[in-house]
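Listed next as C-alpha cells is one chain, alone, in the form predicted on its own.
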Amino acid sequence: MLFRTRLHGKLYEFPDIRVLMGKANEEKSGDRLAGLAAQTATERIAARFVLAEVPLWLLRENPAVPYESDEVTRVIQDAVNETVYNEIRDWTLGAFREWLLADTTDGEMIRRVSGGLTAEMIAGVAKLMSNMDLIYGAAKIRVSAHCNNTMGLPGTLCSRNQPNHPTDSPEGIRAALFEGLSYGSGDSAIGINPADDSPASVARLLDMSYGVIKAWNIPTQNCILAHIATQMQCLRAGSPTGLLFQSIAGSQKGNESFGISVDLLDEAYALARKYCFPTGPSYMYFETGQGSELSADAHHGWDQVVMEARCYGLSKRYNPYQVNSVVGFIGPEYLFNAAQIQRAGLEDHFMGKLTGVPMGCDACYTNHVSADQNSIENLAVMLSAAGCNYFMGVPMGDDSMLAYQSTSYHDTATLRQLFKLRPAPEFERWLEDLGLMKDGRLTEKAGDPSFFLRR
C-alpha cells in the first residue's frame, strides 16, 4: 500500500506505517525528541488524510512489535476474537470513527466490536479524533468491575484516597485518609504509595488499611502501590490485601525495565484471586503513561500513542478493576505542557474504554511542567464528561510523598455535583449510615476527619 497524498500542491509521502502513524499523531514533545512527529501541522493532516484510508487488517498484520520477538504483543494478538475482527478487517480507520461517533452506535455495540481489535487499531482511530471526539466516544462505553465494591457503573465517579506520606508515618497516613473519607473519597480505593518498597514496611502499611476498613466497616479495598514482587511476598505472608498493583508498558523490553514479565503477572493474577480478601472477580490495578517506553528506550520506533494503547491491551488480560494513565506524571520530556497532557488524558481514557478496561486517570503534572492547578481541573472536567471512572483524592491536591501535583479529595466532591454523579453504590449507602452523605450530597458532617476520631 502507497502511502501518500497531495495536499495544496505538495506531494507527501510516507514510507511504512510506522512513519506514518507518528505523523498523523498530535503533537507530543516525547515524539519530537524521537524523531516521530510530523514537522508541520500541514505534514500532520497529509498524514491523517492518508491514515484514515488505512484498513484494519493492515494494522493488525503490522504490530508495532513483532509477534515473534515480543510477549506483549502476542497477548494481544491471542486475545483478538477471530469472529468479530473478520466482520471488521476491511474497515477503513476513517469508516471507523464515523461508526464509533454515529448516533445508532451505542457503547453495547462498541463493546462487541472492540473484542476484535488490537492495540494498533485503537490508535490509528484515536488519531483522527478530536478532544471533543475522544471525550464523545468514550462516553458511550462503560467499563465495571467488582472487588469489594463496584467501580464503573453509570452515574457513578469515583475516587482513589491516596493518603501518601513522605515517611510513611502510620498516625500521619491515617490522617489524611480519615479526611479523605469525610470527603467522600475511597470508593475506589485506600491505595498508598509507599516511599519505602521492603515487605516490612509494605506489609505495616496492609495491615494499618485494612484495620481502618474493618474497624469503620468500609465497602472498598486497599492496595499498596509497591513493586509487584513485594506485594506478592506480603500476601504469601498473610498480609491482608485487597488489590496487586503494577506499573506496565507497552512492550516486553519496557515491562522488564520494570522488573516484571507476563509470567510474573500471571502468576500474581492467580495468587490475588486465591488469597486477596474481598469477594472480587477483578483483583488486579494497573497504571500506565504515555513516554515511559521512550524513557526506557522501548518504543521500538513507535509514537507514545500506539505504546500506550499497547499496555491497555495487556492489562485488559487481567480483568482488572482498574486501570489509570499518571498522564503529566512523567515530565515535560514527553508531555510539554497542559495542552499536551490533556490531549494525552482524553487519548488514554478514550483508548483504555475502546480496549474494553476499567479507566481512570489520575489528572496531574509535576512541577518542572508548564502546566498548573486550572489545567489540571479542566482535564478533570472533560474527563468527568467522558464519564471516567475514578480521580486521584491528595489532600489538597499536593502529594507530599511524590513531589507532584493532582486532584483533591474535595475535587472528586465537586465533579460529583457537578455532573450530578454519585460514589459506588455499596460506598455511598456506607457513607449515608455515618451521616456523611444524603441524597447524593455531602452533609454538613463532611469533610472534618475529626468525624472518625470521635467515635
Second form
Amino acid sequence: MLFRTRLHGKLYEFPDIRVLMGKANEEKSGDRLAGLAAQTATERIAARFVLAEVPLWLLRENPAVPYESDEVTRVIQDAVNETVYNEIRDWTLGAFREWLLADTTDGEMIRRVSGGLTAEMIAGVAKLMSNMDLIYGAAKIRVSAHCNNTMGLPGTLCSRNQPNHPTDSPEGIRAALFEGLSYGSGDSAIGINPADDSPASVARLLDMSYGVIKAWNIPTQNCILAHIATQMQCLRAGSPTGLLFQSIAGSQKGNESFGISVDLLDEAYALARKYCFPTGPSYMYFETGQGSELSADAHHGWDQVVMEARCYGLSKRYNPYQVNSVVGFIGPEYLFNAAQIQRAGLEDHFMGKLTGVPMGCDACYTNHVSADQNSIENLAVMLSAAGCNYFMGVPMGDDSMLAYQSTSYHDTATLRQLFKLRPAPEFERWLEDLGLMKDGRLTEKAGDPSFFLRR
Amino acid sequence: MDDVQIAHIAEAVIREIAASGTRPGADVVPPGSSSGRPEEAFRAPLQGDRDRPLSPPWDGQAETPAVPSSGLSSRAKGYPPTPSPVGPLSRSVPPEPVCPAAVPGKAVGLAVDLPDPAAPEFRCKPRVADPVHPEGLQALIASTTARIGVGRSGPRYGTKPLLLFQADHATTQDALFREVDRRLLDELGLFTVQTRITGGKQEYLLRPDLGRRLNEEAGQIVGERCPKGRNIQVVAGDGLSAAAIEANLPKVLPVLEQGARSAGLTFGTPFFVKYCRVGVMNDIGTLLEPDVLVLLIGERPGLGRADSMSAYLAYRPKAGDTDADRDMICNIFERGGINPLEAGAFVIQLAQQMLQHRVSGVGRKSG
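Output block for the form predicted together with the partner chain, input the form predicted on its own:
So here's everything in the complex, that chain up top.
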C-alpha cells in the first residue's frame, strides 16, 4: 500500500494506515505522548488529503487490534450488517463525509448506514470533519432509548442528576439531589459516584435514591457508579437498581485494566434485564473518554480517536440507555487545553451518534488543565446545537467528590430555555404536575431544594 | 428527612458557625435590619425589578446613594427579598460583606471595601428567593460541601455564587505548581527520591509514563536504605497536590506505624517520591518486595480544595500491574472528607485483609 501526497510542493509519505490515521488527528497532547501526532501542521493536513481517498473496506480489513487477539474487535466486526456494508464498502472517507452532510441525506438513512460501519471508519470520517461539521452531522442523527422514560427524542435535552458527596453521606447526597430536581435535573438518571465502592455502601445509596424516586413518584432510574461487579452483587442481593454502569475501553487489554471483559458485561446485561426495576428495555450506562487506553498502555499503537470510537462499538452490543464520554476528566497529558477538550467532546458525541448509541456528554475539565468553566459552557452550547441527549447536573458544576468541574443544574435549565428544548416527556409531565415547570420553563417555585422536604 | 433530623443538623451548623467566631466589625449593620443590606440591593436589579429602569447599583454616579435606594425600592415593590434567617440562626450568622457606601448617610463618593467574601460564614448563606422551608434549606446546605441553595437569576447563578466559584477556581490555579515543604519531610524522617521526570511540573503533567518509573539513582538509594520483604511498606508521593501531603501525612503516618505494630506486622522504612504517579508502585514492589505497598499521594485539587489525599494499596505489586490490581481510599482530608486518622486505621484494616486473602484490587472484591 502506498499513502503519499505532495502538499505546497513538499512530499509527505505515510508508512501505513495506522500512522496515517494518527497524523490526521487534530492536535492532541495524548497523540503526541503516544508518538502518533503529526510533526508539523502541514503534515497533518497532508495526512488528511491522503486519508480522504481511503475506501471504507481498507479500514474494515485493518482494525486497530487483530480480530483473533481482541474481543472488542470481534464484537464490532461480528455486528456489521454485511448487506449494508457491501453497498458502501467502496466509498472513500472524503465521499462519506460529504454524504453525511448532504441535504439529500437524512437521519434515517444515516441510522441504516451505521449498521455497516466499524469503529475505524467512524473515527476516520471524524478526522476529516471540522467542528461545525461534527455538530451539523450529529444533529441529523437522533438515537433515543427508553428505561423508565424516553431520552434522545427530537426537541429534548436531559440531565443526569449527579449529587455526589465526599463521604457518601446519604443526607448530603439527598440535599444535592433535591437541589437538582428543583431545577429539572434527573430525567437521564439519578447517578451517584460513590467514594466508598464497597457493596454495603453501594446498597445503601441504591436504597436511598430509590426511596426518593418512590416518595415522589419520579419517572427516572437510579444508578450507583461503582465497579459493575459490585453493582451486580447488590442487584443479586435484591437492591433496587435502575441502571447498571461501567467505564469501558476500546481494547480487550484496556478493559482488563478496568477489571472487565465482554463475558462479564454479557452477564451484567442479562442480569439487568432480569432484575432491574424499570420498564426497560434499555438498562445499561457506559462512560468512556479519549486517552484511557493509552493511560493503561492498551492502545496498541493507535490514536485516541480510533480507540474511543471502538468503545461505542462495544457499548452498542448492550442496547444502552445512555453513553457519554467524560471528556475532560483525564487530564492535560491527553487533552491539553480547552480547545482540545472541546474538539474531543464534539468528536465523541458525533462518533457515538454515528455508531447508533444514545450519546450524552460529561462536558468537564480538571483543575490542572488549561481550561475553565467558560470553556465547558461553550462546549455545552455547541453540543446542544449538535442534539446531545443529556449532560451532567452537578451543583454549580463543582463536583465535591470527584474533584473536577462539569455542567450544572443551572446549565441544563439554561440550555433548554435557550434552545427551546424540553426534558424527557414523562419527566416534564412530572415537573408540571409539581408546578416546577410550565410550558418548558422553570416556574417561580423552581430552584428551591426545600420544596422537597415535604415528603 | 424529618424535622428532628433537620433540627439536629441545624444545631450542628450553629455550633460550628459560633465556634468560627464573629467577623470584626460585624456590628456595622444589624443582621436582618431592613435597610442597608446590600444583599437585596445587589440582587434586585438582576432579578428583574421591572418597574424601575435597570441601572446596576455599582453604576451609581457619585453622590447618588444608588445602592440603598434600589434595595428599598425592591422591597417596596413587593419583590420577595432573601428571607432573613429566623430563630436562633439570626444571632449566629454574620451579615454579608458590607460596602460602606451602602450604608445611608455614609455614602461619600464610592468606596468598595469588602471583608473576605469567601469566608465560611458567607459561603453557606442560603440564596434561594422565598424558600418553602427556610430552616430546612439551612439544614440541607449544612449537610454537604456541594454548592446548593445558591438560588438563581433566571436560569443562571446570582452574582455572588458565580464570583465565589471563580474565586475558588483561581486559588486552585495559583496553588497548583507548589512543591512539598522539605522541612516537613525532614521532620517526618523521610528521605526523597525522584521519578524519571527531569523537566519540572510541566513535564510531570504531560509525561505520566515518566512519573510511573523511579529514576536510576532512586532505585539505588531505596535499595540501600529500605529493608526488603516487610509486611507493610509505606511511600508518600506529591502527585498533583503538595498541600494534600503537607496537611495529611503528619497525621496519617504515625497511625500507620502504630497500627502495623499493634497488628504484629513488620513495617518498612517509609520515604517520599517527587513527581510521583500511582504506577510507580510497580517499580517499588519489584525493588522491595513488600506484602502490601501503601502509596499516599496528593489528589488532583478540587475547586478551592487542594488538601485531599488518596491511599493506594497493592498486594505484592510488580511490573505490569494496573489499577485493577489495586485498592484505593480517596478524599482523605479533615472537615468533610475521610479524616486522616480514620483513614490510617482503615488502611491497616485493608492491608490485613489483603495479607489474609493474598490479593488486592478487583480480585479481592470478587473473591
